[in-house]
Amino acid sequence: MSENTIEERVPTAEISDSIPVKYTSLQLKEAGTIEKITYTSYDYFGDGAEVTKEANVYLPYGYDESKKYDVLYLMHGIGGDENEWGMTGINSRVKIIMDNLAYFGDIRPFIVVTPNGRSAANHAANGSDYHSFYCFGQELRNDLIPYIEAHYSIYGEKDSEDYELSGSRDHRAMAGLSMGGMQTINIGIGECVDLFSYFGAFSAAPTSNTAAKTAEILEGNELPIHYFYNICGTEDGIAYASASAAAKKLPEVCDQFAEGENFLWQELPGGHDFNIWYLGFYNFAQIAFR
């Protein structure tokens, strides 16, 4: 057995309350790569001026332009930016988890994009009005997704003149921590259900739409929601109340969600931190694109 081999390839991942060590151990033999990209967007929160935005892109090991890949858009919190998930180098926890889930055959490899969720000229961490988070749906639809689909090998007839983003919604997921969880609920489900079919909210922020609001928004929706996963720490004084109000009882008020079928609320001891958020990512990565 090679010294770079962690252990024999045996799929063991499951939705759990902790991440097994084998999925957090640095994978050297079959490791994916991370690219830093820039793309053109606009100051949707301000005067609409052209803005250069930044994002990080994880490509799985053996990324091949002749194949097609699903894409997860993974959002940060109010005090972070495209780097908050740490997807910047070989020791990235997101990258290591993805590498190992793929290595052991627990998931079909997919692309992960961590963008900056502030749609404003001043989009530095802690550098702009938080209301710019609420404009991100326009950037997603008009700028970021088209850029990713023009530069990477994803599902969809992107070269066709009549190509519509909604045609490949089954191959897109959106998830995020705290304010990024709010964006997943308010924007992903609330505004862009035609673009995404898998959703994950990790400690969703206090301004997240309530379950009743989401039910109202989705009334009459005929597009299948394949899964909505939620996680929050019970000692999270910032988000537990809001995340609970947003999702815990959602299947009771909206017939588009069914516990155990396309919905999961997970709570466990923990605070508003990456102990919960990385676990959420690990669990959601197994759920998306199944």
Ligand code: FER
Contents of the next structure:
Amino acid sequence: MSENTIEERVPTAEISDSIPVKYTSLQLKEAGTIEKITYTSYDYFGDGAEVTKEANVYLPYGYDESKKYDVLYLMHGIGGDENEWGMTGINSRVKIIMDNLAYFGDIRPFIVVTPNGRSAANHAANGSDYHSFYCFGQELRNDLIPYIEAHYSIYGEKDSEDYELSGSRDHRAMAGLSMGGMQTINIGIGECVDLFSYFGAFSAAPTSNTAAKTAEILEGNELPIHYFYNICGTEDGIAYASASAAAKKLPEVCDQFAEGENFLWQELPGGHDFNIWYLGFYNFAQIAFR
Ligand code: FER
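Next block, the form predicted in complex with the named molecule, ref. the form predicted on its own:
The complete assembly is shown below, putting the previous chain first.
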């Protein structure tokens, strides 16, 4: 074997039960960047007052304003904030996985945004009311997506007169861990199917809509759901029951989901932790925008 074997750009990623080392190794040759943004939103949970919200944005290596990029909105859990996915420095695992999937040619590079999922004046990881997680759909639609699409080179013509958010739903994905998985199900699929077409729920939290509820919400929906990916650890005492109820039988109760076509339920030994969530991210990154 040549000593350069690992450098060869051979796309080998697949949906799997562990992330190959090749995709978690820091490579600095073609690394993306992460920037912190702030944008104006409102206290949708409280009195509607103006709030400055924070988010992290991963831009792929070679990000070029003359090109267009797809965007994944990646949500955190109940105890976290915009930094919980660790998208804060060169050692960020999300960034490293994205950099390597792009470097080896497994994916077409896309933008990843990690927002703070509490739509309230008090959106701190500790001491804020978790009920504000359920109001995030308004922030996403009214404030965050418009901000991202005004500041980055995204599909859809933000500057054109007839710009409509729904026009570029093929180019948006939403995913999240635990409460963020709940948000993907309840808000992404439940309230914003006109804005997103790819969804990922990792260990979706107890208040996630059940499969029957999602089927009811989607009755009559004609917008194509390109993919709904789910993962959960079988030893996850917090989310296994709820994530299963939300998704496992979804294809049986809703003909808009077909296992192996636009739907995947993945379960494997594991708990309520980042071993499952980074694996979920790695798998979902290959599924989104295909
Ligand atoms: C609950 C247990 C866990 C719940 C949410 C969670 C809203 C969320 C966990 C997480 O985000 O990690 O009863 O109810």
